[in-house]
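Next up is one chain by itself, shown in structure tokens, the form predicted alone.
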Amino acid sequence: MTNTVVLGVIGADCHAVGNKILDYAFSKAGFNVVNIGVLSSQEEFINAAEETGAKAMIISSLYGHGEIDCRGLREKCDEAGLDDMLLYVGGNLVVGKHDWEEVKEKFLAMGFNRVYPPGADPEQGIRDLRDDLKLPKPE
């Protein structure tokens, strides 16, 4: 089994901080981070995923237009074969305040595994992963 992972900023978004700060945390947690960078389109992640074998998407979005960028990734993942990735987003994932518990439910039933809000600890993401990828606990 794999533990490549792609990450990346979906959209028009170009806060890079964040990425790098998940890219290192990924990375020294041992995962094989396919970073593709800011203002990346559904359809590079897909390809970055196909070409390496990847078993996760990992996106994030900052300036809150997360929601209309994100919007048929899961679709798009099956037609590409792809039925089996693991999709997590995080971040300001829409514009204005709401509810964080209606915008999890919201990117759940578009397909997401897992949803993480503004600020979320890294290390929660990659338990996460190391759980859905069914991988032994670090020692």
Second form
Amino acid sequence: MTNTVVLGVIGADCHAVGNKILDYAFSKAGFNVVNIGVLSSQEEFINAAEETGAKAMIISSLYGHGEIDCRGLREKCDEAGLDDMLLYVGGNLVVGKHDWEEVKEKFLAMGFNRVYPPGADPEQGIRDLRDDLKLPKPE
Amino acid sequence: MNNYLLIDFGSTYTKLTAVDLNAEAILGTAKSYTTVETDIMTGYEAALVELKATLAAKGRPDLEFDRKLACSSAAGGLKMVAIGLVQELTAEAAKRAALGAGARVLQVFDHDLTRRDIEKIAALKPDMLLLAGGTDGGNQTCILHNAKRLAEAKLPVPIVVAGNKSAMDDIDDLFKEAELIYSMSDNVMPKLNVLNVDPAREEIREIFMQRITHAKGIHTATGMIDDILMPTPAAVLKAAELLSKGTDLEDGIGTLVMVDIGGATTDVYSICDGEPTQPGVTQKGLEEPFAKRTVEGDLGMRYSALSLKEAAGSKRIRAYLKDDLADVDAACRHRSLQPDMIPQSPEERHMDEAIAKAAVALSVERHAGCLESYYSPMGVVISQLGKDLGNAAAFIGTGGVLVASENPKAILQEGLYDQETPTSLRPKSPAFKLDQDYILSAMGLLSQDHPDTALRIMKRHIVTL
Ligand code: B12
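I have the form predicted alone already, so could you send the form predicted in complex with the partner chain?
Let us now look at the entire complex, which starts with that chain.
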């Protein structure tokens, strides 16, 4: 399916509420959501994307260790042959207050396509994904 | 008249069990040694003569059998190769489907098959292949690539296709064109981490009945047997499931774990959902089958005694023997060279018991799930991979070494949960039971027609230790 996405919370992070909301929002928007839930490793994201033929990974990190947990994911996707995989990440990516532009640049440099600040609206992610996948706008 | 003859064509023995349905009783059992060299039907006839003698001695000389059903693990059993996409996902799902169908899984392949892989598969000489890959609507490129390779290779081996639904039509066309022997089944992993092994298992059994048994020298045409229903381990799994769950009329004994210690392998069966029993633990990974079978090809009492020694270590076996000087190596070597060895002295029996303890300890540890902990800033987060067997109500043992032992319970206890490795989710306080009359595979066969009777016979003959 052209609109399959893998959704999950990366690393040792067990914040489950946002994940449920994202699942609901992306499913309602017509995406085929493969939700691997909380406590998901990079390998689990990759395995899931391989089997399901997903086009994007929607990754959350809420507990402040996003940088360590996300580092190397793009490289692993390349190794696994997931060449054009779209990587989106959001949540509370780092601990405490940081200059957002700095955080964003860091994640873009790590190979993420889209990076969202704390409390970002899932609808923004959905609009961006439609653009990136060149899907028709809903009526 | 309502008598059944149940036959188990084994790798070393052909075992017969005669059942009187009206009395719900086992009338007699017999077994005869079968070797690869001799015609397998000769062994069957020899055992039948023995059984008739037993029945005659019991005053039933002219007993006729209304149905004769068989299972078989003769000539190496059902040998399969499983193929999937990701090792932990569809390749694992395919492996589990094959194991649940009673197969011996020779090797599992993942991702794109190369020409070398095809050569390896041909050299392994499997009886059947199981081809999976991709969730429904998911990845098609891998399974299509592998199907093309297999179509080119034209191996004379039946293939069960159980992968991404979207690729099924193309594979069907490819295989038809290449004139392969194949059948299409449902995806073993239709959605991520969702396991669906029953349709593929049934398809494997169907092909086994129609094609494989014949090739292994068991022929039903002579009228000696009505049906060869399934591979022996599938019959055992069926019996275990029935014993656990019960029937509409008769209660089962609840969740259970079962260990079958053989000469070449140790098989472990668990019938339970295996969900976390401790609070705060999250289940991870591919869904677990309710009725699960694993096979340890390196753990066995005879053929695999040396590999068992490698896996367990001499020190561990010596510790079981409570003898620091025992020559474990020589004992295991002797057993592997003489697979039909029967212990004569107390020393030989003790050595067998120690080897069996290692087989139980390792096989149950490998079958059971485990806990993994992540350290987060506020403490430990725990996830579970595989099945938690902690609450299993019963722990059943089967196999010659247990029946011959004076203390089978002590052997089985090696499979229990252990404070020192709390991450291994083994049974905590099960009731120990023994299949003292070797009836499990026979009852699995009987359950096909008469589940209530098979269940009641098992409840009587599988004794609590
Ligand atoms: C509830 C909660 C918990 C519960 C979680 C229960 C559960 N199983 O879900 C418990 C008590 C277990 C918990 C534990 C911890 N928590 Co807490 N927790 C919270 C709290 C109060 C609410 C989280 C929540 O559910 N929010 C509601 C959901 C809907 O919002 P959301 O998760 O942010 O997700 C939305 C958006 O962010 C966005 N989004 C998320 N990802 C993505 C991705 C993309 C691509 C897009 C487009 C959008 C998007 O969409 C989501 C849906 O609307 C927050 C504080 C807060 N008010 O946010 C702290 C908070 C997240 N926790 C925090 C911390 C530090 C922890 C702990 C480490 C220790 C602690 N202080 O308790 C542990 C970590 C445990 C672990 N291993 O994960 C910090 C994180 C600090 C940081 N990152 O800088 C926070 C922010 C509190 C704080 N201000 O200090 N926590």
